[in-house]
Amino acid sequence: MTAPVLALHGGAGVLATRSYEAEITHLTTLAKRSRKELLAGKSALDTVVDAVADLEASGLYVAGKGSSPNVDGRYELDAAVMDGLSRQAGAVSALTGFLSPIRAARAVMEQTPHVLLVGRGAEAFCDKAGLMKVENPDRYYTPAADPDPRPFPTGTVGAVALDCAGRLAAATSTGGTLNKVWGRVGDTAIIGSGTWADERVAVSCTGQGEFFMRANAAADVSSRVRYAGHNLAAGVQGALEDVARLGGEGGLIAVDALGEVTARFNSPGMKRAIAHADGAIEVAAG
């Protein structure tokens, strides 16, 4: 039986003059919780949607209930999974109207034969799905993001995790880079440059999509490590150094097929919590 070891993030970017000890704790609850339930036999793939599904709806993050409206008001929102095993994914982007859109992205990946569902298509499909609506945006989101100097300020929560069978999965969602413009899509929902898992890693990024959306920066990870060699930790960071190379800024969490895991990132800080083969929880903001 393999030591499950999970890691989460609640996005990348915080600021000196504020105090993380609301996200700090729930992380710190969702990290021992969920590595239970591994242990217990849960599945990677459900641990990850049920971790970030629960990210979501804490409003702590600008993501689900946390999420920020677009430059026209409307709440946008993206997510994507992976399962490492199968490689199937399932993602949602400009979704409208829904509590949960990791659920959302779940539901495509196992009841259609696509991958990325965007917009009133989207909406349609989750409508038919029966998942869960926001009867009222205005009274329910309670945007997370503070004022934020960056000229590209920056929002998402993910989840990785390897299972007591070896199995690999990711998981992330988002509200999106705040006073977005209406349409744009981000990294968070392009599977390959913010979400990936395949057989050898399970990688979830946060931070300025457009430029992990250049580097494909998740399944660059993958791809360091199958073909140059390289542990997880230098997969990890020679693919924030490429994005860092483009002009982006921001973070990831991995963990592979061996067990080991990591979060590194190059903005200022990103909330973190991880949960290592010998039960040690670690979390972080700074």
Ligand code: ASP
Second form
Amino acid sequence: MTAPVLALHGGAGVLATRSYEAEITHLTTLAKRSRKELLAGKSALDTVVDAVADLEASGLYVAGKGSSPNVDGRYELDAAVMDGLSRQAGAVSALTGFLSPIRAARAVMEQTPHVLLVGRGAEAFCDKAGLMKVENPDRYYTPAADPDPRPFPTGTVGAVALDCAGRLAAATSTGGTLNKVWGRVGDTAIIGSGTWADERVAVSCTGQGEFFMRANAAADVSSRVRYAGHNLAAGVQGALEDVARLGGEGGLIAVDALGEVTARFNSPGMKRAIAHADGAIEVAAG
Ligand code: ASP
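Structure of the form predicted in complex with the ligand (previous: the form predicted alone):
First the chain shown before, then all remaining chains and molecules of the complex.
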């Protein structure tokens, strides 16, 4: 039996002027619970989807309930999930009106032959699949974004896990960058850019999505491990340096099939939690 590991993130970027106690408490509880579930035999795929759905519903991060509207006042959300062994993947982008974008992404993966559905097509699919709706967006959403003067202020949630059977999975969900334009698609929903899992690694990114897309950051971690012989930490660092070289800011969480787990960022902080193979839990925001 493999000792399970997992990592969670609640988005890149923190303000020095405010406390993240609620987020830290939430991430700690969720990491402990998710690890317990993995130890009890839950799959990496179920674990990352359930953890991200919990992060979405909490309203504490810029994803799900905590999402901010785009410049037109609409809540357009992105999410993706990938199962490492099967390389099955599902994603939604610019989705409006549904409670859990990550459950919508999973439904795309399991109930269609496609990987990514967007906008009105995604909504029609979610409706048919019977996914839960947001009845009153103005009352449901409680934007969690901090006022942030930098370009492309960010916020996202993600989870990566290795389960007892040695399987890897990654899931990411976001309200996107603040003030994004109508129809904008970020890295979160793009398999390989913001979300990736295969037989070697599982990766979830957060930050200025356009740069993560141009670096194909999440899949780049796997390429570095596979072709350059990097260990997980070096692969993640290399991918992050490529994002930074392009001028981008953000972070990545990753696990590998050997039970390594890491979180790196070049943003001012990243809300995150890691559950190591020996049961140690690390949680931090800055
Ligand atoms: N990467 C996300 C996006 O560009 C935002 C974030 O991670 O904060 O949509």
